[in-house]
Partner chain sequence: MRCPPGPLKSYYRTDTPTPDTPYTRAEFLAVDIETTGLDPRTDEIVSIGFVPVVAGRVRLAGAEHHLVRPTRPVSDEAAKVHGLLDDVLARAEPLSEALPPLLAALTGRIPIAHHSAVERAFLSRACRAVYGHPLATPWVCTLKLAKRRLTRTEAVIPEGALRLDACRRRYGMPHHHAHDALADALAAAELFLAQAAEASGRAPAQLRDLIT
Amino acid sequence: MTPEILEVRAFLGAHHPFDLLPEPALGDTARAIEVSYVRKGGVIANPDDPVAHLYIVRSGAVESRSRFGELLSRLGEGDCFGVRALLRGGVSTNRTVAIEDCLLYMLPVARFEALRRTHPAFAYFFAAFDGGPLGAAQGAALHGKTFDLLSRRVGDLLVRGPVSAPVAATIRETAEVMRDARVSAALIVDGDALVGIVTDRDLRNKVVAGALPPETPVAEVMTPSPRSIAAQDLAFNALLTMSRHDIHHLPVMDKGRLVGCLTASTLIDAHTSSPLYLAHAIHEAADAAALPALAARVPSIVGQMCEAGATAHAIGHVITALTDALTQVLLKFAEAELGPPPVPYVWMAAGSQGRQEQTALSDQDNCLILDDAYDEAAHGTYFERLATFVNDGLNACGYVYCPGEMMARTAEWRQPLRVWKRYFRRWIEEPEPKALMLSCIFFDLRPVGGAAALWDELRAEIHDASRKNHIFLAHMASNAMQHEPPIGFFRGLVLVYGGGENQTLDLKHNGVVPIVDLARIYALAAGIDAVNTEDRLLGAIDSRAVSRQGAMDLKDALEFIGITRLRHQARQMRDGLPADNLLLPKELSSFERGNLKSAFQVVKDMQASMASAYQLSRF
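Put the chain from that sequence into structure form on its own, the form predicted on its own.
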């Protein structure tokens, strides 16, 4: 990287939400940045102007006003704008002007959209701008009380008017105002204008510790020109502003008039279980010991999102984003303890985490790809300790060890790139049963931390080899038929024993897994890079690996079976029971049972179609 790009990367990495991106994505984003200089008074966008970039203020300040001249926001270093325009057709609805000389970073819309698609934690930052974290394409908006931060206005959260003191007041007089009002901050005003803020922290650090006399003018200890937020803005943005700038009090303005002060406790007390807050808290954790308590909140988010009407596809992305965050933070702590890695590596998520389809019930599937400069004698101990640190940390967070030891701490799955290439060549060229089982796990890889270029090189090779090997694909197709949907000859539900004496439906192995298997084969046959099952199905349409109708039917079946499974798990957790995948039919209404039968029939039909395509005798 050039020094200029390194500087851009460092700046982005120090500001939310770019600090949520893994290093490879952050580097690619820095390379994509364009730079613009705008003089004070320069117009950046007028209403109805086309907008093709996300803007990030590198230095200076801008303000945005409605087409009627109403002040909407003032933004400074590290703030983003142009989001609403990008999410609403690429057309500006407001007038944005530089109020100081500005240096702006400009991220092209294509890169912005790619980041939102592939990094859920990054997408969550911008969720409020397009109506919710799921987006309109998901067909569900989160209106439940747990997700109020995504829809409520700042002004709606104020419980009192502003507590203020005049700029001419003394420290004693200001402290008396705070005491009488029982607040932790006073807004300092000059007439009707907000000029500063004084908090309990200021009185402690600047007055008491600094031994200032009580008659000192409060202007000497206040924070001048404090950040503020508009009453019409979303509470979601208030939380992000406080988090980004490490402040706990945010004055609230309504058309230039001071109307109150929002505190961090007001937001956090009510919303500590929101996925946005939790992702931030994970990244802010002081050490690995703090992570299990944070991870313990993940199962409740599944229930909250189910109640709020979220799709299974969206819930999988959100829950996986939290697992990714835990993994990335554990890698950071491991490197802090062990020192920088001796050679580049990439930590790969496999299985449901790799596909971004995790639920409340997930074990670990992961591995390490090491640079070919790796030497076992010189570097083996470092990476064994790093992998063990992370696997143990994830286990402590509730992601139990893989029963089959498909984890990075297992030496077999912690290998240099050349060995991984050899593994995949053998699995593709000699598709015996164990190779097919391993293929189902390791063809669902996704980089989570480290040098993603290592994976890019391996991915290109294995996709090319698998796409050309019809015998391998036929064996994979045959293997995919091992998991049949639980539906009989007359479309009745076929139950299995599980959960004691009760007969149940296994929604994972006889519902979700067959669709995952079908989508994987479509993707391999077409050379599609996507790992997420829905993305694979949609990609298969474009490549004509499957008919549009077939792929869309499977997508709908996956969604219905998936959300039924998640709601079942949410009910179990609500009742204090361990989550599982075994559903009693009596939990469903007749309408739900009918839809579930239809979903299973779709899977059965598509399995038969694949069996015919690969001339398998079973179907």
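Now that the form predicted on its own has been shown, please provide the structure of the form predicted together with its partner chain.
For this one, just the chain is written down, with no partner chains and no other molecules.
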């Protein structure tokens, strides 16, 4: 039997994905290697050349370009290439050239295929490596870490169907239903419709303490029109609603149908996690001065959730929900200090808070929409003080003032509905650069406190106007091309289009923002209300704004880039450093580098197809 050459095995074993192979397979792989040497400038493969090996760079560097000369990748020691060709029947699509003298390890295709067949982890790596589905690789990365209550859907947590009593029942009959089902609340229904809820607490406080006879109709003691939650909502939101309104039972609706009742104790028993307590503590806070200490705990939650294997999507929701809670209690304190509002208002979160995509590092973007009964002379001072109170309070909590003053305390962004309508009309009809910049912020609005109906009216109007305005969408599309992902990594550097190399990767501007921008346009074009990027992508599938594959790939890319960014920030905070968006490539494993490269490629492809859809070459 052929002996192993220790150096070869050690080299493979130190590089991904060969490090995933068990010892015997690693030895067999090392024995199957062929070694070749290519001088600088030497061509390793031209387009349409047959490729029968997986290549691993032992030393030196190679570059791949498309048949049109576009730089696709630059690879150094330990990197693999030739995968795309092998996965496509052994024909090279690119031109691969040595840019330094190279020693290359070559693994025959039969051996490569055998390893992919027998070692799923190894196969997953290559699935993502070169044009395969990114989601599969992520699945492998997150395997075994799927338990995360906060990011689960309410509907998935229900242990039983609804326990209900008809609205015509007596208190005694209702109590019997509750006893027999061993539940602490009964849902009161009229036919299929939910009309009320009765809890143990009602039986104690209203019936026993109130000395009501058991034959009294239950309708007299029930809480009518109780708050409910959708089965698709995150469990975290359910807990937040309970905490905010001091209730312990939430009827769950699925597309208008009553499907069960969620109780606080079930959830708390299942998972006592600090975001829940923190949300509760925020809602219980005595005054605004107590909030900064509570908000200071938010960053550690990012770290905890990262470690627990939560998705970036879920972490964004949780962190945003905490910001929402802070905003809501600040509004409550402001109203307590200033008195009730003279006209209805709605407090709108914009930017990442609006999209429910906040990280531990977010400034504040918000605005106020006021009822058209608003009179500057009579009500101006009230709302200026309310806005300043909340903006100051958020700033004290670490959500620093928006450098662009896009905050409710700025008079321009604290206006009655009719003025907002005019703003949006102008932005849509005259999409000059400033208008486009503002559109990126104010098309991501979400009501956080006050009279949401004001927003509903504005939303309906602007979505209609923007969807029909192709020129506006084309300008937005052009604007969305400004931020470009890099090509990938080379040695310790970030390789960008044109062949330049950067020290760091800006995970925000060259990672998340391009996807957020694309999704916003899909949503506007499709007339979808959603503001969360993932919701926009999924919602746009059914329209013709984006293909299913394209939307799913972008969703996976967003998740991968997003979780990389959150982990980077969690590491910084753990080390006592201020969190930022600038990642050094050496922080990444080669598995992560491979997946990020695939994610960047997805974004680049989708940008290109949007450019062509809107004929952006004419701009």
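Fair warning: this is a prediction, and the values are worked out from it, not measured in the lab. Positions refer to the first chain, counted from 1. Here, rigid core means the biggest group of C-alpha atoms that superpose within 1.5 Å across both forms.
Colleague: For E432, is the C-alpha shift between these two forms 2 Å or more after core superposition?
Modeller: Shift of 2 Å or more: no.
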